[in-house]
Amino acid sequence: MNDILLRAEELRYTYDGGDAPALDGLSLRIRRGSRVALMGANGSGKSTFLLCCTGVCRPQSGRLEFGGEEVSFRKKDLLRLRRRVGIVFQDPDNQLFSASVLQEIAFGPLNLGLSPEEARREAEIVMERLGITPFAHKPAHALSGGQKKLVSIADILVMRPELILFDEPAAALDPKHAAIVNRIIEGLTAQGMTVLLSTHDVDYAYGWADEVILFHEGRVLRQGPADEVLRDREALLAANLQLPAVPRFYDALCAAGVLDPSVPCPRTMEALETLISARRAEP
């Protein structure tokens, strides 16, 4: 099997009306199961990039791949590859039009061809995973920001895909709608599902993701390792974006003698206070 499920080469894109091209060259891959966050300032190409992934933006030069497939951006080809790609829109009133939640999740199914018993059964079973089935029959104009982005997840999960991209999917939420945002993100990659998003938390990114790649008008600047990538200093400056919490509070912990600069960094705080107590404990 093919490692690479999604590959972008050369991609361009100008929107009409702009000074400046949004994709300009743009080059990546994606490896399947891998759990890739996409990082740089406002206006660096991210979102324009996720739209080309679901066919909403067609660029105007490069090649664009779906598991080793050339995606031609034709109708019948376009609403195959919607049907393995999703996206979660950073504002979920992008997405979500159904008189209910239930009618909303159940859309995707009923457009698959499922019957309406079957689309029901299928939305039911997402809702009761994502603990929203208590606003089943509620209208979708009518939840809290949090709410709106659970069942615009739920959209998304109800289909099945093989990749799903997220843009920005903890903006504007309350700590406790983010929380779970973020753990249902981690059991989506536990299970083995690709995630792409798009984020300007890099404490966040430090610690989740596998990779990182760093967009800079409209092109990659650098992509690899996240624990590489988000400690290179003069890539995250060009970028627009600080060293995380993390390895700036490791590196003056070992300048100050406090940690032994021979031990990793750690990807998280909690295991960082774990490296210190273990320190503190040696005769």
The other form holds:
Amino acid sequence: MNDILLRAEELRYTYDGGDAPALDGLSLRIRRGSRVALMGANGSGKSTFLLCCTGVCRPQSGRLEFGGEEVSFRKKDLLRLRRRVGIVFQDPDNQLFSASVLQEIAFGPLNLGLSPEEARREAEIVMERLGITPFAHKPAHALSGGQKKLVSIADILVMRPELILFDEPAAALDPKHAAIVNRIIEGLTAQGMTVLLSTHDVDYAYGWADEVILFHEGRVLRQGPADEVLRDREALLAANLQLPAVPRFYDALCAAGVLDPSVPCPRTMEALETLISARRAEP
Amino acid sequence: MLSLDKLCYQSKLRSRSAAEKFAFAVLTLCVCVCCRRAAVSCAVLLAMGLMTVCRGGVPLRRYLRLLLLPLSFLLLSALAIAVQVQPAPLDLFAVPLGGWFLTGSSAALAYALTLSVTALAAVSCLYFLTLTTPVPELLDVLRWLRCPKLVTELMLLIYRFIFVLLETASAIGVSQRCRLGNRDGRTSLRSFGQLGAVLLVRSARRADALYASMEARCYDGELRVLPESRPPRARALLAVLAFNLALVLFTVWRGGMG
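Switch over from the form predicted alone to the form predicted in complex with its partner chain, please.
Let us now look at the entire complex, which starts with that chain.
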């Protein structure tokens, strides 16, 4: 079985009337079942790449493969691709168009050819899972930003894709809803779903991702394990990012002699706290 | 717009079948307009008021305030019908204006009043529908009535985007006011123009983004919508028919259509 789910080779894409290419020879590989964070400055090509992955933007050159097959941009093939790749957009207001939450979530299943009864059942299962059943008959404009985000995630989950793309999922959310969204993403990856997520949150990416891909001017600046890429100060600086808090504190504590540098740097703040407590408890 | 939508979602009649409410409002509106009798219109006004306020739970003051909006227009129109400038005085009143008279007849006044109350009753039918039936359910009824798909799809998108644009306009308005964009009449006018221009551009962008998001969910040119409305009950439809039949019979008994 092919371990690579998505492969991009030398993708180039320039928006109509755009001066600079949004993707300028972008090449990368995504393994099946992995958790991948796309990071980089605004305008580095993350969102454009996600749109290419669902066939909304068609690269002017290069090769994009999904599941070992080259992505074809013929209408029939695109529909097949979109059954397998779902995208949650950054701004839910650009995604939600139906007059009620139930109709919004049932839109995808109906397009997949399910009967209204089946589409309703599928929508109800996802609403229950995300805790949005009380809003089923509410219009989108009556929801808060966080609730809209949950609906926009339900929109995609209900289609049961193999690969799910999140474009800055926690942007503009309050901490409570950001935590809910992050928990949902954790749940998806725990089920073995491949998740590709674009974010500026280095701390979240450091704790969550298996792999981090740094984008810079439409190209991949660096791709690798999160604990390697997100400790590369030079690459982070080029991508307008900062070192995550955990390795920053870890380095400082090692330098101060509080921690032993031979112990690997933990991935979360909680794990770092445990490490410090264990160290202090030592005789 | 926002308050009407809110009232509709809070209505106690919201859970009733949209087809029943649609039949009641539209059939009664047609009968009211065709009969054009003051007594029939008053009965319709009362029935719709009772249904909207007592059964639907819309606060009376809100409902009366809503009715005042069309009433002010209707009274002005009625005034234009009832008051005339004529060379000879009419039977009701006459104010000499040089060689002419500002005058009115009792027949014209009766006609103006009948017309006004009929129009107000027709508006009350539409208020009943608006204040008790959410748009998604109304669209279900229109689809069931074989209304062209293009119309219902446009209505759906317009309904959604009215609120998105209102939110955007409100945010831009606040931002303009925070920077003294309403300092004087001239500045306000310029700010308003800029707001319109920005809204136009943002609408176009939103339309693009929305299309992309729909495509990403396998949209193939047909907007498939899950029906949400309950089927109508025969008893309710019979009650609607009986009410309207009574109005027609009353009109016939009183000497036919006005």
